[in-house]
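Next up is one chain by itself, shown in structure tokens, the form predicted on its own.
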Amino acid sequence: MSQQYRIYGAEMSPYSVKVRAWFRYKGVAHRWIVRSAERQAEFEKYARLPLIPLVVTPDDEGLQDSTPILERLETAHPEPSIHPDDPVAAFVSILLEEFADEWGNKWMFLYRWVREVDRVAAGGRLARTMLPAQEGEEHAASARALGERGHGRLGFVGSSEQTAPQIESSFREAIAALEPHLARRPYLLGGRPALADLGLWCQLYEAWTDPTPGALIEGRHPNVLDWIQRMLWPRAEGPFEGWSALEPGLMPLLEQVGRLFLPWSAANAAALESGADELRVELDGRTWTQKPQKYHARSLRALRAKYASIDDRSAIDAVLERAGCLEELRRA
């Protein structure tokens, strides 16, 4: 039996990148297959629904979601560790994991399908990479339907006119708070990359694949793009830091994670559970309207059991009350 994974996914997928690097990062043997038309079949034969990453593992098994992909697999391949030994920072890195996840996406998914440049320059990448026999017109003439199709599908994400100018005001915060931080280490927790590396590199390495947020990151925020181009082939260079070293640099994260995500997170939750048709909440004094996604109710659930699943949470909830965080994550 073959001890090779495979994984099916597409660069243009931040969820596909963030389990090959992964996968990079931990030397396992994997081979990265493209998924395509002419690969379809096949990948109807292990996946549950039809998103990418699927992760086929040796014995034939079937994965999808990133971050259950991951857990599964870093417990069956715990070294290099992705989660530091410091209480504070391994639980900090699995919450802004689930920050870039769900809301990072936003910043992604709004910028490259919002403006014609970065529609046009997507549309075309996805269908080469979708379509790869056309040529000319055809080519062309997917690369317009893909660029509108993702234009319509911005609602999604909760991305509107309204909601558009707060997505883009907190990824320009994002990338503004991690340029001196990474000044001082390769990766967000000290010498090596852990879970949050992944969730966030993978949002912010397709942001800058896109025109604008692209010429955001190379024109002003250097650290951050030599961290986006070392996630691609991450290694070891060094061990965690404690959380005392690294508050300084990712509280600014955390305090977004307090002020947008959580609040956003429980509103979201609370409609789906009314059955309301629209969500909406004042968000760092805005109102943010959108319709409900059931997928992001569970992942709130997942993540309020991992926090209560902490024997001590004592020097946690010290940094989380100074977030604004701790009242989201201890409701049942």
Ligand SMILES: N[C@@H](CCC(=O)N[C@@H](CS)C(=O)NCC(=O)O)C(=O)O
Second form
Amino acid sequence: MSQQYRIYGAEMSPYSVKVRAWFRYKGVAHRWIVRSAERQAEFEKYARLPLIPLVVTPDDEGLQDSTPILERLETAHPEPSIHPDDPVAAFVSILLEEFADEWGNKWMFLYRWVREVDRVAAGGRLARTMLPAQEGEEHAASARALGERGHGRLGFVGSSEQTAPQIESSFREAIAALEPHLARRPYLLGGRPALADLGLWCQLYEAWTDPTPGALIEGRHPNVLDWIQRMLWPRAEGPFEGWSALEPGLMPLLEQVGRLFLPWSAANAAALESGADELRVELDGRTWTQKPQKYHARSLRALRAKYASIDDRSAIDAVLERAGCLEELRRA
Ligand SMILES: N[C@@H](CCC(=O)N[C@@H](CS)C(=O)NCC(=O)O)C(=O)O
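Next block: the form predicted together with this ligand, after the form predicted on its own:
All chains and molecules follow, beginning with the one already shown.
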């Protein structure tokens, strides 16, 4: 038995750096192990699924899937909490994490693989991580193959020629909304990082490492850039703020949740339920079609269960109503 947690992950994997940022914030001892071909046997000993991150506890238990990993770790190491006491801010933080994991991931994945400049850069970095012994022509060939593989997988996140403009405008809108909000506070909910920071940051951090979205962030969003760098080693600089101080800055993001993410996620779940092999939904006046994905339906159920378990929903309901999020969350 080792005293430390182990994280099998990669710098280019948003959910891996999300979990690592939690460990760094909490000061919980951990070893970061880059998942590569050389570590495959060790990885498979603990992993149920071929996905990173994989966290191995000091008791040698393997954990996967970043949201349940964080829930489990937070129970074991509750201080300082990543959940604010203010019940409205606490649920908004959970909602923004879900939005980031399931929708913000589309930003990151689309920008990484759709254009040649980003695909070349990401393919090269990924080849170095996964196949570190390769050099020269061999490395170049792997980089190309990984770039093509990424490009070929764009459909899994619902990205297509039809949906790409909407995904890209959603990204630009999100960073534009974050910029003034983060000019006034170091983290999304005030003086310390919350679950929402971990979720949203990891997608934007990854986007920032790719040339096209990196330029969009760096060119006009200096406060978002500072936050991206701050979140690599997050620390408590002050208390969380109450919801009333946060609402003006976070409302534009919540409105995106209500306008794009929740209707999309609900349509995905409905398509799976009816056995349809295509989901088709009008999002903000544009048609979106893709192959439905089981994973998102499961996490939407978990989100609705968290909403339903809140005892007194009067304050949160007023906010969710204003943001256009209430109806979809209430559905059983
Ligand atoms: N929902 C999971 C997602 C994990 C995930 O999708 N990991 C990706 C990298 S970020 C992966 O391991 N992909 C394997 C592959 O691309 O082969 C989580 O939150 O941890």
